[in-house]
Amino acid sequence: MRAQPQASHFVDGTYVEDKAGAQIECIYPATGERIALLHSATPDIISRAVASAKRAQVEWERTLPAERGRILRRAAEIMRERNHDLSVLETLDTGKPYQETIVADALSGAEAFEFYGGLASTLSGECIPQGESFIYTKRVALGVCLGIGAWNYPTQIACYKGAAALACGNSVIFKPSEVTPLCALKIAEILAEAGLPKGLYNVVQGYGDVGAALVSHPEIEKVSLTGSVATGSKVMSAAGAGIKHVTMELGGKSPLIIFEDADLDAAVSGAILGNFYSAGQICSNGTRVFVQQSIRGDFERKLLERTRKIRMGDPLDPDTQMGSLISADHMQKVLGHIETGHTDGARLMCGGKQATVPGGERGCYVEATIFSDVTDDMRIAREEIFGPVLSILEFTDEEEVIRRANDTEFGLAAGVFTRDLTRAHRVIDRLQAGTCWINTYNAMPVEMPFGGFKQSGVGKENSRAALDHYSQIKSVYVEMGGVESPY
């Protein structure tokens, strides 16, 4: 078990381990290997994580914003240096390629730490004059924060939620996916190594009955999810229940809109990011490629063309450019997806298949698969997929294209490629998506609000727009002169 932890939670500022829990088997996904082996968290373990969360938050909060701010940015530094061995985790954690994991994952979540550290000193209120008398204002924070992550960016999800949260004065429990719970406990102990003091980031492993146990626990005052649009409706209404504050950022099948006039090589570019980078695994993809009819067959054809070059095999080979799906259930639900897109009548153009590598023969890997001639109705163009499957709509004019592009309960993220950027801001405006891209597609940089609309979620994470949702306004009122009373 090469991966193997010091042991499965990480609480007040140390590993933790209780036997008793549940196992979780952390299966390497490209070979089938079982590279680590933890327990589940029992209720001691959630006791002793929530009540080290609350005393530890009383003094961070008092702690002044520039110091908190140093020590996010040295868990940056930290981060950066340790790059490789971090993006080597990633990918054994994930399946993703290290090609990818070595510039997407720990890199982000450093700029993540660095960004809010920089933020922590700016938050401020407002001065109202009242006449002799004034109301001001200051941001506080909520309290205990508790984070649910999601597998496929589980290094970078585990810093997004933590860093705007520490910034603000909060504590944090992160509880990762159980697929992928080993990168969140490096990050702990980084934070730990920076000078965070003990018991203000927690890791918490567990199946939903962990996370269902800290979404209603009396002591939590925010819950952020990343995760599927049926998990966010239970934890929101769990969350409800209390009266917490709540981030969901949650499914998405966007579109990605492709016009006539617009750089074809760009265009493919766009559309092979947002359909195959992370094999897929991307809630922002744009999977429903909406191409106008007149360049139809020329996309197809460089799209067809590149697609096929796309390298697959070990992810820990730097060579390789995809990697494999997260478990052997998902490949099999992507592969059932696509089974369904047979059946529907969509015409199949390239993958479509599992993929076997040399040494990967137990591998969970899906070819790039391109489907065409697909419609509105085809379940393929309806369903979040979560996987390397990319469908082309054909359309002919501006307003026709807006209309399906909208119809969807998602609304998480939308892209349009057009050398008219008259045409792409008014394109973008009457799109319903929360996220969205002028000629790129997935570019998110942590200064961007991210998150999405309808059932996509609620609230923005990354940016100064994360900084509103970890924090609340206490407002005062300062009476100069006298109390004047009817009484």
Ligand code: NDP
The other form holds:
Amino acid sequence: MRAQPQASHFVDGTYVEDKAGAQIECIYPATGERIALLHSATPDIISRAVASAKRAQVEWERTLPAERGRILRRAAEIMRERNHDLSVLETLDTGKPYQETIVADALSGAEAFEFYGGLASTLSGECIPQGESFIYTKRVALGVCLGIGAWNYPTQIACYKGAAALACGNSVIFKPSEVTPLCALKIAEILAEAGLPKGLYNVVQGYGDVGAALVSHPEIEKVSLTGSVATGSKVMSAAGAGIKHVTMELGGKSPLIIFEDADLDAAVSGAILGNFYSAGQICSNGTRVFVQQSIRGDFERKLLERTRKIRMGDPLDPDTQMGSLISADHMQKVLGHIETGHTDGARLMCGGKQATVPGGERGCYVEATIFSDVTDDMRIAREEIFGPVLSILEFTDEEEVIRRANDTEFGLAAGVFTRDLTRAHRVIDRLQAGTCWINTYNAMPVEMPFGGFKQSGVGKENSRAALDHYSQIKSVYVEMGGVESPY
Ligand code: NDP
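The form predicted alone done, now the form predicted in complex with this ligand:
Time for the whole complex; same chain goes first.
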């Protein structure tokens, strides 16, 4: 199987290569096969990308917003037409099943281009009277924006960061995770085909050192990172040294609270989606499932029955529901977390091991794993696992569960299942999390602001709110009379 792109980077409207850069081996994690070989960016590639982004941005900001929007919407159309090919590529890059990628990745990227394409023309300011004089404001671009992606949603992250930035008149340099370098290149190609002038969306490959060099580059005005808290802290410090704008989409350990009056089948669906979709490699997952004591037995029975039916297998088979993890290293990390679940005394209900899939004997598969009798101090209840591991924690009353749900340094997401609407809003209101759900989990339309509280992040992606993070307000005082001066 081959997925070799024309070259490693996309700079100034075209593919470019520099083989002097360190090798990046692209492995299909479902089989362990090498499917492409790329190179990390050299200082020369970085300089060329920044120079082209800087040059192109000046003209782009002056392009009429309606025209900017048309190009983004055209890119959305092309992505929809090519959904199958883009989904296969996403599956090869990540090991996620085609059954997911065909509905979740390129299509959500297309939605972002469509949504921000529509919003481009709505960017406006205000007029503030001062007697005969007045003040007006304009929303202007930031300049060259850097996006740094995690590996779990390479197409979606490349689109989310690109769409909002371009709509506001910025140019973009996107550095994918070196584990998933392929998808962003296709997005750059599609944007060029849709008519985006060269230099406005560049893809630069590399390890963390390339990301760090870009973050510190004086011509970069804004950094948007999707990654772990540890990387977020480093990137934010480096960006702070240059007084740059930042958006940080970081990790989580989110609570999903199920009250005794919940629709139990819906709650089980929420728990499964919020833990096993994408083999659990989703930042907002509700990995601490708090279940009220009186329904715990029924909930566990139903959850176990449905989890055992999840079809794990070849990710390219449309019947497969759960694919492989992203890499062998990550699989070892996840298995290590499962081990701590055993040593800390949690009760394993199912899974817990590496899985073998016919044809994927060298693949990175881990069984859908459920631990019960989990307590707040166990490592599986405190640390982000980023794999298919669900922990059940029992609670008795509302005050108790709110306190325990908030007892974490993370604050990315939270969910509540209950038929009592008053309780639902009361509880959600007190949960320290940026993105919340009532009677569902992980629904994330582009219209919904997404981003975390506490160590889970800074700023918002998606929705109108992201426009505030990709533009700045310029205010102008217009004097209509004379100027009085004591001098
Ligand atoms: P990492 O934090 O390891 O890496 C994120 C990106 O940052 C990668 O592209 C990485 O490059 C790059 N990077 C690493 N070090 C530096 C540095 N010093 N300066 C600049 N860039 C750097 O995260 P993962 O890729 O492992 O992704 C998993 C994490 O992402 C999880 O914690 C998860 O919760 C979080 N995440 C958050 C989401 C959100 O929206 N809140 C969504 C998805 C994931 P390289 O890969 O080459 O090292």
